[in-house]
Amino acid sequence: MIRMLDDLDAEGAAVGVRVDINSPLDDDGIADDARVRAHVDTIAELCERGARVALLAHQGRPGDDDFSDLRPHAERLDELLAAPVEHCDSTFSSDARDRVERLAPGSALLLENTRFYSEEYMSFDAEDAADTYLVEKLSVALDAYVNDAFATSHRRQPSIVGFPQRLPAYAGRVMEREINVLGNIAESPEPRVYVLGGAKVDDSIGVARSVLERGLADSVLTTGLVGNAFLLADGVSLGAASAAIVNERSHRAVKAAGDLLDEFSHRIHMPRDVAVEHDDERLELDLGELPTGQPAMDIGVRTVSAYAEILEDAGTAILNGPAGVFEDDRFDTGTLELYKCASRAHKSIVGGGDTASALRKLGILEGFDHVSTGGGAALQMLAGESLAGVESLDQ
């Protein structure tokens, strides 16, 4: 049974919360502060009931660009919050600790980057993340634990898998609506339709597997690279440009695309015309004109209007990829047509990571029943698969 913040006893309470607020930076700071408002709501209650908030939370990869300090993730949650949000510069050590234990009821602490210390750059099981050097010092000071880091929960991290190993643990508001749409999707309306894209093409044709063995998709519309992986496999010749683009991300996405051909075709839908770049603009190619010395980039109106027709009729329609490279103006068309079809179904859900970089670019923030905060966690829990920190909470 997985406890969540209305059953934690919170007044006075130090509660340590690890949050998924790991963002875009540029010069100025946060170029984009999606992830850091979306714990809003689970911090705010936390204060709002007394307890004393110690933050745990990372920015970036060792030896990324944006691997930083988090002073001014800080900062942004001090100005989005009623509550005062201070920044502390270390994380388990006994100052932090000391600051922890001395935090006012009401008010929160941000511990610095847990990925500081390599031991949050690891995989463990949960037993032997209890015995971590962070989990191990920093329980002490802490009451109970709180995961609201639905977007980092797919890792066996120590500040994901450990602290429910010391304390008792719930799920934060975040992880509780995810788990409430992702994790019952089976209950959601009929006829459901996956729009999968995006460069993540294994991930993407792994879920395709799931939901059309689990019968939980009726079709399955395939865009971007996804798209692209499943013409090669039916023997179209896109042209080696295309066929290179999709070799480099996985040598074994063609194959995996012929196999799922083979056993559900009636239910997997492929692009009938691409975008292409030609003297700097936007040439649309039907299937018959191809191959093509330029990489596809996005699907054609002819694939748009198909898949109109079949989102209309969708009871639930579920979105994970953009379409083509949304970044560039010549060919964000095929996401931004899909995206508006998808919103208007009686329920629509989208999936994190590049699906909601894309909504935000596109300005589609509107129509939609839930936009997860999730990118790989919300592809493994639409796959059928638990998450090592959904898990974890499972007291």
Ligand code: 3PG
Given for the second form:
Amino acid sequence: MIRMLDDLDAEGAAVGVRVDINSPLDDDGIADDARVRAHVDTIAELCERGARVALLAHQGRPGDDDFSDLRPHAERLDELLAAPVEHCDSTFSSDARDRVERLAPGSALLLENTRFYSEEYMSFDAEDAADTYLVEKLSVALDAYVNDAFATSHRRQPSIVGFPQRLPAYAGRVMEREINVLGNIAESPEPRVYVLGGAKVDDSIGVARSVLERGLADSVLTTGLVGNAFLLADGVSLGAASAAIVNERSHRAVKAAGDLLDEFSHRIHMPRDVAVEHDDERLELDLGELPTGQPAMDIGVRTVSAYAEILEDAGTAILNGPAGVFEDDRFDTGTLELYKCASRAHKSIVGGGDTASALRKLGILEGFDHVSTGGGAALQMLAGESLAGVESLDQ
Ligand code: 3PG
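Same protein, different form: I have the form predicted on its own, so give me the form predicted together with this ligand.
Then the entire complex follows, led off by the chain already shown.
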């Protein structure tokens, strides 16, 4: 059984809260604070209930440009919350532990980027994760652990799977909402229509296989590079430019798409037309007018209307990945129109990460029943699989 925040006796307790505030950064700091905002409810509630909140989080990966300290994140949280939020420049040092112990009820301290420590960038069994320096040392200063970092919960990292071995553990409000929706796909209204696109072709084809095999999907509508991989597998000659882009992304995609078509062709739908650039303009071509020298940048209106018909009858529409190169406004139509149709389904669920930021840029984030905060984690749950971080909360 997973305990929720309602089960936690927060008054005066030192509560370690793992959040995922991993955000795009620019020269001024946090470029998109959506993930920071997502955790405000959990942190505010714990502070209002008199907890002493020690926040654990990561930013970027070692070696990447966005690998940085969490001072800007603490400043942003301090602005967003009524409760004071301070930053500590270490994570489990004696200074960090002292500061957690001295925290006043109703206030929060953001500990330093957990990934500054190599252990946090490794995968562990829960028992071994409990013996890492981070978990062993910090849990002494804590009374309870809350995992609100749904978006990192597909990782077997100490801050995700280790603390529940040493402390009473609870799901935060973000985690609770995600589990309630993404953990119950099998119970959501049928027919269930998955719309899979985006640039992560292997991931999307993996989701397609999983949901088709598990009987979770009545239809899979393929778009973007995923749609192109299926068209190529089906023998459509898109042209060398489109084929090269798919193959650059993944050498296995066309073969994997072909295998799925062999098994589930009646449930997989492919684009009927594509949009390419011609004289700087958008030009739509039916499959019969292919191959073309230009890469396919979007799905065309015939595909949108065929998919819209399927989506009209959907009990649940589950979407992941844009339908084309939406960053270029000549090629955002497919994504815009398809997502608008899907938002009218009885229930609409959007996978997070890149999809959520695409929707935000296009100004169409409203109208969906659930937009996940997770990227890889959301994909894994949409595929019907469990997450290490969720399993470790099940005490
Ligand atoms: C994400 O951005 O998907 C999460 O913060 C997890 O980050 P990671 O992919 O670097 O583990």
